[in-house]
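Coming up is one lone chain in structure tokens, specifically the form predicted on its own.
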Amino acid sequence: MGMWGIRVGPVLGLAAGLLLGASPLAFAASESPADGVYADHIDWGVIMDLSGPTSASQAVWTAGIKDYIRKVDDAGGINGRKINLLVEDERFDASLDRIAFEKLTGQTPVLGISGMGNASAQVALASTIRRGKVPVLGSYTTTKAVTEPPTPMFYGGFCGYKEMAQVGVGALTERLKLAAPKVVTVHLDTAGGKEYADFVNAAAMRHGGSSKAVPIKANAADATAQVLEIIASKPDFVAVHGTATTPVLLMRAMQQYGLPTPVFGMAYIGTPIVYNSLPPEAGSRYSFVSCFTPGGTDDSAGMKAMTESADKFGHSAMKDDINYVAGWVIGQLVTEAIAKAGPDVTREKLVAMLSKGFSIDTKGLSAPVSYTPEDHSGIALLKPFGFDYATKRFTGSGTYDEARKYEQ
């Protein structure tokens, strides 16, 4: 079991009509222990942040990863077998990743394993990741060093940092009717952060204009230090990248000094919390760009099915957290593919498998979910969002469709 003991009950493969009508017995059911693949269930892995600074949003799609694989536990099961998720908490601290990526791989196998949402950590094991056997599919960050040139051993599950920087620096220079914008990302003094801060500045570059980085700690309890160089640049907007907590602290110290400078996050920090930390006239400042739909925002077959199940599982109060939304896609995800690789599953015909490409319709929730052997970013289209204070919901700009042309 993983460090939350979480087991799972029997999952349906909903992939495209591939076991509609099956029972549970209708399939010789094979094993392969190695693999984490056994007569009754599969172990599937989710390394997350759990208990540490990032545990705000980590936590959340944890939740619904496993909200997912419940929903489909009621209708029977993957060619009979359940999903045993075995969830390792590696509290945003990189060589717990590492200790736990060491466990799911040979200690307690597992067919696949989702989340790592410490892009540090995925630098550091990007080589490891590589020449292992397990894969990684849907991912809570995407880092370069998985993703390019892309490899058979890693799937991305989230937004990408340069759509999401392409995204936000395109639709508010289109807003504020700029010629030459300029930015100033406050971002985590991580490998993800630094990473995310030269996609903002690509990007601004990219509309004839500029940015200036500054770094900020997950664990910090203000910033003031970062405002005070936001006043000294004199931007036309901010860019943040960082934990739910990062674009509260740089909100306030705005407001209190006054500063009204149009801000814009990336989709972890697009939360019900985030908004509602903050008086409407800074959170009304503040925008986010995502993939991922927010819950209450339309009523897609995608959103009620969610929806719907949510309530059900006690999650009423996270449906509309786009951290939410992304581990229920996920959960969808996982479940389709390991019913795509057949009765027979192994590592080697689920990695063989997503290799030649593959897909899902997420029914609204997203733009589809797709694979190809040349990319394995999985969500490459996004749309600014933004938050009413009046009816407490979420409102998109335009369609996601419409957002392709800020990315190249």
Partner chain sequence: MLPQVLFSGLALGSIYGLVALGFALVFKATDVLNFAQGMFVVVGAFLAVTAGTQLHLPFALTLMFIVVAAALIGAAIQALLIRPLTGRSMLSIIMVTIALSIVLRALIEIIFGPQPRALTTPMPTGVFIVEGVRISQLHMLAAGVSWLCLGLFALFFRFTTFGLQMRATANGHEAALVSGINVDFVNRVAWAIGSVLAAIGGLFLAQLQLASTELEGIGLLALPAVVIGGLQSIPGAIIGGLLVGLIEQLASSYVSPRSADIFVYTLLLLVLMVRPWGLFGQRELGRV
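Next block: the form predicted in complex with the partner chain, after the form predicted on its own:
Next up is only this chain, free of partner chains and other molecules.
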């Protein structure tokens, strides 16, 4: 019996003790407006994977948005209010997304939320977001569940898989002057990877070509099987979906087999680490498509401001990573949206302003970011990027507008 009995007294006492113990640390619960807008600051939420399997890119994105907000706050904030980011770590666990969303809705209310890089979690939250009062502005990934049909509560902040596939296939088909491109898509054997392979296939078919999907494990240590598959199907070029490891493994194995086939990666893996860990002759065959301009590519006004802040806040090593740029651009999107919603901003006013259409000028850091009442995906244009090993800088080709011809 003793093993079942639980002494109620000590447990209740412990709980009471914890509650009392916490109270002196807590702020006086004087004002707590439901919208996260206070006299001197505004709370804004971020939900991202900061210590889970995708933190390598999502934590860098989070550093980007933090730095932009810090720059704005150092300059006095918006309409006299500083922006305070409440960052929730979701460890790529959908139930933590749900907890974080509820928390930012009511517990520690925020004006709006950015990030949400877990696609399955976003779909799981889609009905909650649509029914709710907190807008999601500037997401790291965008799923159909929240954009078709568009809802006034959701605004994307990253180019989609479909556009990445279309621009990548289109640009390489044109560059290699192919009549009917034959493509191999090497993709992670996850839900997202399968989806990307399907988009590449559709894009190849539109150019009269064909594609073959070759899966790879998320934490593979070798890509021999994939390269043998590539050798067998003799594609004109290869598309890659994955984490930074995927193109590294693939390009190294291809080099060992002496395969000169060009490879293009999706935006998320346009990171310096891929180029740094490949020898120049292999790395020069790798390009990626992105709607964000990686640091060091050009000297646009936006680039200068970003570089200056990144160096100042100790993130020089991150600024060449397009994930950092993406976070930085969303920081600008958020602050300009809050400013435009007026000095007495509320969730309702922010949503009303956004749903009428809104756009920002990132001064060369990205493709145009704009929302119309019908289209809330935000960023749709991309262009190909490569890396120049001689100058150790990224190189962009063409303009973002040229990509229009590849997209439907």
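Keep in mind it's a predicted model, so treat the numbers as computed, not measured. Residue numbers count along the first chain shown, from 1. For clarity, a rigid core is taken as the largest C-alpha set superposing within 1.5 Å between two forms.
- P181 is among the residues whose C-alpha shifts by 2 Å or more between the two forms once the rigid core is aligned.
- The Cα shift for Y196 between the two forms, taken after rigid core superposition, is 2 angstroms or larger.
- Core-superposed comparison between the two forms: the CA of P135 stays below a 2 Å shift.
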